[in-house]
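Presented as structure tokens, the chain that follows is alone, the form predicted on its own.
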Amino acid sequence: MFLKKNTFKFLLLTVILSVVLSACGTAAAPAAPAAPAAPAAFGQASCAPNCTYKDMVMCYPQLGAESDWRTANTASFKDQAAKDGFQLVFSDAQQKQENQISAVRACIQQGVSVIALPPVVEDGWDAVLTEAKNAGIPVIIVDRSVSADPSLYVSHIGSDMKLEGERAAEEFNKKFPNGAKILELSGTTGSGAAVGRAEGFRAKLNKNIEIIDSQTGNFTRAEAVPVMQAFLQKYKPGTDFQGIFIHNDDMGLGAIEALKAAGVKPGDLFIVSVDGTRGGFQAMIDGWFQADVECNPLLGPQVAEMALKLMNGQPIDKNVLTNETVYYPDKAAELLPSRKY
């Protein structure tokens, strides 16, 4: 009997000890380390992922008001801000890079959500773009391009200026299969638009078509007039040259003024312009332009949408191109009433 009682006590003690040790072992097991929080995407705002346009402050240091295209571009951003309800910090640099850089720095000091920059020229942006990046403010390059390190801005949205030049060259190639001599009225020296259009044009132009002269009219109607007048004093229309490639519609309209004054008639020269503005469409209707390569200025909606994605930490594309085409006189009268710029 004594042996049975001791055996029972021993078994009971063993069970109790096993339970205690098991409990202690569970308590002593280390907890799994918490997963580290994912780093915020560059440009992500504190309201992410629920930011709305009401939370956005967009800086838009417009390069100027040199053309109908630029006026439409400005209106696109102002209209979109009014529609979506975001704050637009707008300025006009009057075609001066130093004014744009000062405006960008003021926006950095203000701590805006995003900077949308339409650069007046390609070079000279590295320092101020670095300042914006160091401040955590994303920069979207709008319309024209920059030569700065791509890591200094989050995206470029706009037209392929080189492609526009190539499309213009194709029109001359079709018109003059046996060759010709032409003039070029180019945009602002050093600007992405002028550089890209000139490069694309020359790359695609047939070798038997010679550019005998090229001068800048700074994308303005007023400056294009004296440039065209100087061309006409130097070269005889139809004899010394048969066509003109013009980098934008406003300069094209200035060139038309000089051509009219010199007695040149619509259709005497083959003229291709770039933009697709209402003024360009009217020039096609009147017989002056034989083609107008589209460059869409209505970028406000696309830029605003991209900026909101940045604020919410969503991925965006590094390069976004607008869908564009080439317009011709046969459809100009039909399409003109529906043109928004």
Ligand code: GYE
Second form
Amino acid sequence: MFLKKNTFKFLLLTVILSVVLSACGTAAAPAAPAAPAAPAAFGQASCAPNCTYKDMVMCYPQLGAESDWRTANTASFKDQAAKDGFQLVFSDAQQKQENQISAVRACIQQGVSVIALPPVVEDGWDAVLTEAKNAGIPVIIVDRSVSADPSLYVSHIGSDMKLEGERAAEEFNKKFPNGAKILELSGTTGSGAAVGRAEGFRAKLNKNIEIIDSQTGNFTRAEAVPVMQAFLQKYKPGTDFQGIFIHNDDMGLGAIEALKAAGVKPGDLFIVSVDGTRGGFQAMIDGWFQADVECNPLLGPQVAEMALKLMNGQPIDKNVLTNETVYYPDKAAELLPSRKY
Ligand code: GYE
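Let's see the other form, the form predicted together with ligand GYE, since the form predicted on its own is already up.
Shown next: the complete complex, the earlier chain at its head.
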């Protein structure tokens, strides 16, 4: 009986032990966990790291065709697409933000690889940029800036508009050490280009130089003509004002039309413009512009290169500024033949 009882206990213990051990065994040797995959960089495509331009569909919802700068910018993207062999989904928003937003939405729907966005104005992009981000499509802001949170786009490639304004101001400071009164013909209201140029200009302009009036010509030649005409109704050139800061060459050419019609001669006023288009160079040769602050529209190559890096999951810079200078009449004739826009 004693033995039997002990045998029973022994057997029971063996069963319990074997159950416990087998449970421990399972716990001690779990299935090997899958090696943690490196998190894909935002915007990385399934072809990474071997994507080529053939895999790329780039959306370029252009803001308009308001100036020679813009025409050159559009050509730069189209030429680059043809050269590299990527597909460019191009549209022209005719300077209307709602058109640009619709174009961006269409590109999200289409599932493009990347959206390069030249925003017509700074504000009002948060919603659509969030939609692109949620869809996993990277957005590169091109040319003008946006006020949206930088986490909503991957990079900005373009000019330092504030620096351009500062450079223009320096020309007036040099010309008028004893002060002057000037006018400003500004770009599209609320656009990064106009906001930055106006800000930089005011920050650098000597206190003895007064901006007596500032009106927008919306960056177009056609709209600048009546604005200049209205200025000339109110202020006498040479007496009431000695110079004009003009936010782009196209508006400068419109202003020249109005000045000519009013009998103003080249050199009567000190005029500084921005862009450095062929038209601007010709205006320097003809004596109308005394300086032209460069703004380079040829951004296609840089943007394409960055887009391919994004697709391949490679790191990119958050802010890429275009290297620019100031042009003067003395070199204008020599440089004009080599100007690309
Ligand atoms: O200066 C002007 C164009 O955003 C930098 O837009 C661009 C500006 C350029 O219409 O000519």
